[in-house]
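Encoded as structure tokens, the following chain is the form predicted alone, with no partner shown.
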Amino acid sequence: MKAMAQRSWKQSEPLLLTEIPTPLPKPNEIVVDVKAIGVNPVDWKMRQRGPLRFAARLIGPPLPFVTGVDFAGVVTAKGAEVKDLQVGDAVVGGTNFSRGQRGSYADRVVVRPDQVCVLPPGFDLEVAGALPVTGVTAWMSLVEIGHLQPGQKALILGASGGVGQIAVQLAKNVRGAVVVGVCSQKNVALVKELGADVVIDYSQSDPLAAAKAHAPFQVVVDCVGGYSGSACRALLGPGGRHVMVAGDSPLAQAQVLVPPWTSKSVLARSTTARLKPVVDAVAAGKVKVHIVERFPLADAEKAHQLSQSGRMVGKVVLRP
């Protein structure tokens, strides 16, 4: 299979188009003819610091080091335990290093079927390409972590960037929250559109104190980082959450363990259980997908520059 994959763990090392062998699935696997594939982050912060990129080394596969998360495709084989796909099945789903598996910049991925979602027929491969991290996190922040119910209030921080986009969707059409969002003032039309109750322009005034106006809230979704923990806390109302999205820092790790430690770092985990809501919140309308711009597979380069210049407003899609 071709991949674009680092050498060695040098963090100056470059992704370069690289053949490797693909592994012939084993009896609880699939492979998977990769269509596209979502940036994030997490992708290239894997390749600079922080506790991933150190996991990643420590249990995941052998050099070449092949980074990614997000893939949409067509299963191509699949072992023998595997009941509940067929060959020919389009899905949705994210690798995972800590199963021995290499990332999805590559034509091919192999995992587990629990990892994806089969697609509804006629479902935008590109649209599913970009959806488990940003989906899943969301998922994981507003229903696993935050609880969310009809009609209770959710403050999302950083509301106009890939994750933020789909939580303001999900909280307002799918959970029936009232959603306050925060975004900058370019954006601000952005996110009414999405579904936003009420939208903060965090240049006109500090955001958190603008929104106790709004307050107590079930859920402050923290989708930018750096925003003050206990200033977020004293938002909620009781039984509310605290989740920290760009949680990698140690400052925001620290949040975890401040009393009445009601703060909680998210890391998205695709499963079946997680992608399917998200997939079927899309397939109704209730949630859209912004994709901003396509590379070809061997510009990941020039993806990663572009995700990490801050200036996106929606996702960046790899197309092998």
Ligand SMILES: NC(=O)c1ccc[n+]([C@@H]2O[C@H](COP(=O)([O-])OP(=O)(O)OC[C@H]3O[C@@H](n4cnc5c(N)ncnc54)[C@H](OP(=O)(O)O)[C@@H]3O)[C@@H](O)[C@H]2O)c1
The other form holds:
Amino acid sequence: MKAMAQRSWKQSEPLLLTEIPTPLPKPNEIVVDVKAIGVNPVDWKMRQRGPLRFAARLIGPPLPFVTGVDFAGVVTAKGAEVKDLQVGDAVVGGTNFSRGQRGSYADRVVVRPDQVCVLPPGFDLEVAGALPVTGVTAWMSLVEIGHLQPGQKALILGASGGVGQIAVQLAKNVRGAVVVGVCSQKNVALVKELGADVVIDYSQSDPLAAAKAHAPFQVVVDCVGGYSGSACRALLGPGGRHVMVAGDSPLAQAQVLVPPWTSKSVLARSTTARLKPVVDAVAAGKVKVHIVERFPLADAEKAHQLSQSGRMVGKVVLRP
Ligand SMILES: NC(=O)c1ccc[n+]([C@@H]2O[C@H](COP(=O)([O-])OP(=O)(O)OC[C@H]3O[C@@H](n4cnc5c(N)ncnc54)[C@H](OP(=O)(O)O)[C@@H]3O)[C@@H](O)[C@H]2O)c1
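Starting from the form predicted alone shown above, please give the structure in the form predicted in complex with the named molecule.
Below: every chain and molecule of the assembly, starting with the one above.
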């Protein structure tokens, strides 16, 4: 199989198109012929010094290192124990290095069935490929951690980004919540179009101070990092949750230890149960995925430069 891989863990090590032997599926694994790969900040963060790279080095597969999580494609082989998936099924999912799996920047991935969701007929594979990390993160934040119910309020910090766009739409169109989104002036119209009831332009005023007028919130989802944890918690109603999507530093994550323990961190892991409601929402037209750039897999470095700008207003997709 072909993959974009780096040969060492050096900081400056480039991703190079590399031939890697395709592993045979174990009895509980499937092989997927990858058609589209969504680019996420985690893909380049795993190449930089920090907790993600440390974990991948410690418990991930041996070098060469293939980065990437998101994929959509078609099942081409399966192990003897796999009953619920068939060769030829179109699926979406995420790789998991803690299971010893290589990343998704490749023309093949080998994963377990509980990491994928079968796509409804006619589902656009490019849209599917852009969904897993953002969709699963938004779902976990709003539903699993936030317990967001119809009529309650959700505040989404970073509403114009990959996770933020899906969170606004899931909160509004699937959970029936009242949504307040925070973004810069140039993205206000887009965030309104996605369904936010109120949009706060962070370049005009302190967004958390402005959000006070709309409190209390059931959930405050921080997709930016750097916002004050105590200010976020102060906006919550009883039983509310401040969900830290961004903020990788141990100091940021230490907010979970601060009473009254309403700050929670999220670690996105693609599972069938989390992917299914997101896929269903897209199939029903309740969530739209905004793809802004497409690159051949070999141009993954260009995609990483774009993502690292921190100014993306939608998804970048790689095609093997
Ligand atoms: N914990 C997890 O499991 C998990 C999962 C997914 C993502 N993440 C992390 O969450 C973060 C967001 O991911 P993503 O995929 O959504 O990234 P992204 O698409 O690259 O986010 C870029 C967006 O952030 C907006 N933004 C930047 N600064 C902002 C600010 N101060 N206030 C409001 N919006 C701001 C930008 O809009 P403007 O240009 O208008 O500022 C841009 O639209 C990343 O740090 C990522 O690593 C964590």
